[in-house]
Amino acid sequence: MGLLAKRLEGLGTENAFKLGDDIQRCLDRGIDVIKFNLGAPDFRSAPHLNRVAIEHLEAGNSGYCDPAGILPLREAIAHHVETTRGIEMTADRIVVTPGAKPPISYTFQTYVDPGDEVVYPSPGFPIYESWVTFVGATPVPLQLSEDRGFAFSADDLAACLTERTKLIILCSPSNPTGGVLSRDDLAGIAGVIRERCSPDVRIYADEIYEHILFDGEKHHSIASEPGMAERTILASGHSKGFAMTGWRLGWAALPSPEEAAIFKQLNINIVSCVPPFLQEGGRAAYEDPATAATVADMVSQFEKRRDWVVPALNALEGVRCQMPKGAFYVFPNVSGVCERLGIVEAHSRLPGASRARATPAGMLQMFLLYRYGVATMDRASFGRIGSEGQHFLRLSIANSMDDIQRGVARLETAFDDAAGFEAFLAEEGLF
């Protein structure tokens, strides 16, 4: 019997946070680091929402509350779901959580047994794959291709489904690619699920970026398709669209009150409840008319940054970058850079264990951070299984335009510095 539980061997991480240790080392060396790693809006939560939370806190609304969430917020969320997805929703099917990550874990704990198959997008939010392996399920990554805008078709999903499929994860708009599933895409996907899956198969619809779409795109949800509302766990929250990352406000809309009661029970066992004064601010995000203009202004700024950074990246030798339709990330293909700097060849020379842990894009990521002060994320940070040979970086454009422009200028210099990369390998000993 060892000290640690064996299941911890299957627990992954989110490298956007894990990279913080490396960033701190660079800061301690006096390096000015431009942080493209975290998906956190550089906007602050709106003053009209802050005032509501402050008023409730000062009024003493700081005790325990309903573990499912205060009723006024759950009613506001239910109304939001009804008006934006066109489906019936009631407060007894809503559970409020500390951020939008808990619904992921609650879904796995509620529906997935060891050996069950879970289909999830790759590249995708890394916590999906982490929970698949942690609960002993069988991972079935649905590989998203660059040449199709990182979307996928009904046929692609059908190829992943078997009689052991228990959970299907969708994320649109997508982290890390910014890909968006159209209404036609979702109609086809829903058709395959109705035809191929039993009613007990659940769809986890991660729609945390529902407010952040570009070029006039509108958000569409799998829950809106016929027969899907009764199969779908719809998850979203306040972090991205309302720039309320530190408030830790997320929610899940469940297919039935009975399933919501299980999520409430998990809240009781893990967090008790979300502070009620924060929930009151979260309610105002849905109910105060001032919110719409605040969100629209933020999305407009993200779109302007996207419109600048994608052509700028495509102008760099060895880089190919798609134009994302939503979220606030760009996901350039850096295969040409990895070849030009000798990173692919250097990776092949690593000892076996080191070669298995590292990737060429990951080596480029560390070179950019330690030598040029640019923090990015590599492809393997968004699903390692099946990602071999895919050389991408994710850059968050939830940064000021000045930082984005300075960062791209540094990338241009770094991508031409083969000698610098060789020196980095020899001096840092990171791999």
Second form
Amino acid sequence: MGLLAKRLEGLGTENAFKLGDDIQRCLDRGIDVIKFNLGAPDFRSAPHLNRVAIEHLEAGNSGYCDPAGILPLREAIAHHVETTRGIEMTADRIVVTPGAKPPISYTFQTYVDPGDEVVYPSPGFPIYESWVTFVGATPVPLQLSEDRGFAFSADDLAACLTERTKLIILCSPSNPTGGVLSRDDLAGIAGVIRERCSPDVRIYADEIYEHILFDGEKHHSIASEPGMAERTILASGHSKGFAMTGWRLGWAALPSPEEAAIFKQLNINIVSCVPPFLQEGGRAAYEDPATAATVADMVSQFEKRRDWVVPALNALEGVRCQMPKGAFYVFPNVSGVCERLGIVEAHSRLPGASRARATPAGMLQMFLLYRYGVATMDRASFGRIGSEGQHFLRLSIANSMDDIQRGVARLETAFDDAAGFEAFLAEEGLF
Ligand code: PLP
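Follow the form predicted on its own with the form predicted in complex with pyridoxal-5'-phosphate, if you could.
Entire complex below, previous chain first.
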């Protein structure tokens, strides 16, 4: 019997948090780091929401509360789901969680047994793949292709399904690609699910970026398609659209009150409840009409940055960048840069174990951070399985326009610095 449980071998991570140690090392060396790695809006939570939470805290609303979430917030969320998705929803199917991450783990713990197959987008939010391997399920990464704007078709999904499929994860708008599934895409996907999957197969619809869409587009949900609400765990929250990442407020809308009771029980086992004064502030996000203007202003600023950064990246030799339709990330293909700087070749020269651990885009990521003070995320940080040979970086545009412009200028110099990359490899000994 060893110290650690065997299941830990399957546990992955979210590199956007892990990279913090490398960034700190650079800061300690006096490097000015531009943080394109973070998935957090560079906006504060709105004053009208802060005020509500503070008032409740000062009034003594600081004890335990309903583990499912306070009823008024669950009612507000149910109303939001009804009006935005056009489906019936009741408060007894809503569970409030500390952020939108716990519903991912609750879904795996509730529905997925070892050996079940889980289909999930790749590149995708890394916590999906982490939970697939942690619970001993079989990963079925649905590879999103750049030339289709990182969307996928009903046929692509159909090719991933077998009689062992238990869970299908969708994320739109997507982290890391900014891809968005259209109404037609969703109708096709729903058709395949109705035709091929038993009613026990669950869909996890991660819609945490539901408020952040560009070009006047509206958000569409798989839950709105016929026959899907009764199979879908719809998850979202306050972190991204309301710029409240540190509040830790998220929620899941479950197919039935019985399934919601299981999520509540998981809350009881793990976190007891989400602080009630924070939930009151979160309730105001849905109920106070002032929220809409705050969100619209933030989204329009993300859109302006996107409109500047995508052409600027495409102007760099060796870079190809799609125009994201939502969220606040760009996901350029940097294959040309990896070739030009000799990174693909340097990667192939690494000794076996290091080669398996590192990727060319990951080596480029570290070069940019340690030598140019630009923190990015590499492709493998968004699902490793089956990602070999794909060279992308994710840059968050949740940064001021000034930082984005300074960052792109640094990338332009770095992408020409083959000698600098060679020296970096020799000096740092990171790989
Ligand atoms: N789902 C996706 C797709 C995300 O990008 C994130 C955060 O980056 C989450 C879930 C987790 O959100 P939260 O911070 O509310 O837990």
